[in-house]
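To begin, one chain is listed below as structure tokens, in the form predicted alone.
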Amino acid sequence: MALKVVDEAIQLHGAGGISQDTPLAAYWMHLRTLRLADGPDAVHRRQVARAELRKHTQEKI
């Protein structure tokens, strides 16, 4: 959500969102990577499906 909030002030800043007048595009690299580092949406999405299904099922997922 940051990412997007920090995406969408470059937006709006235009030209000046990407230069080094304010600090939004060294927030947009960390917050990219700190995604990257958080590890892939893919995985957190199995999990909650895993712990949600495993409420309503005996067979082991």
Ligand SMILES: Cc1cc2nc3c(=O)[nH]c(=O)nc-3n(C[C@H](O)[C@H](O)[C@H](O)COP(=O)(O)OP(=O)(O)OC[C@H]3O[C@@H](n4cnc5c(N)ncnc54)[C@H](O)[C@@H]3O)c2cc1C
Given for the second form:
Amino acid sequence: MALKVVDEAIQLHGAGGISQDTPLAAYWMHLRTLRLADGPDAVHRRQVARAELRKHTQEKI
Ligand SMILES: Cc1cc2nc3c(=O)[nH]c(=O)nc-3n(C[C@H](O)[C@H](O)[C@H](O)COP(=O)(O)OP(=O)(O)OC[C@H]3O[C@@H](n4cnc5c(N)ncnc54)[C@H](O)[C@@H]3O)c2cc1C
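Can you return the structure of this protein in the form predicted in complex with the named molecule rather than the form predicted alone?
After this comes the whole thing, all chains and molecules, with the earlier chain placed first.
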């Protein structure tokens, strides 16, 4: 979500949004890195799905 917000802010600022006149480009880079640094998004989604499914089954997931 944060990445989407920053991306939209960059768009609103036009080329200025990707210049070093605003911190937006740096924000985007740091936020994008976080989608990997703490584990890939896909792995987070899988963990959430397993936790939710565990609530509804006795089987080992
Ligand atoms: C800035 C930064 C800081 C980091 N700091 C740390 C740290 O402090 N401690 C630490 O231990 N590691 C750290 N990492 C490593 C980080 O956790 C790994 O880069 C991350 O887990 C992805 O592993 P990988 O790069 O080997 O990519 P891969 O494991 O090769 O993943 C590449 C892609 O494959 C897919 N994928 C991989 N595994 C699965 C899965 N199980 N299910 C579905 N899809 C999958 C995803 O699409 C993923 O984006 C850091 C990385 C960065 C960039």
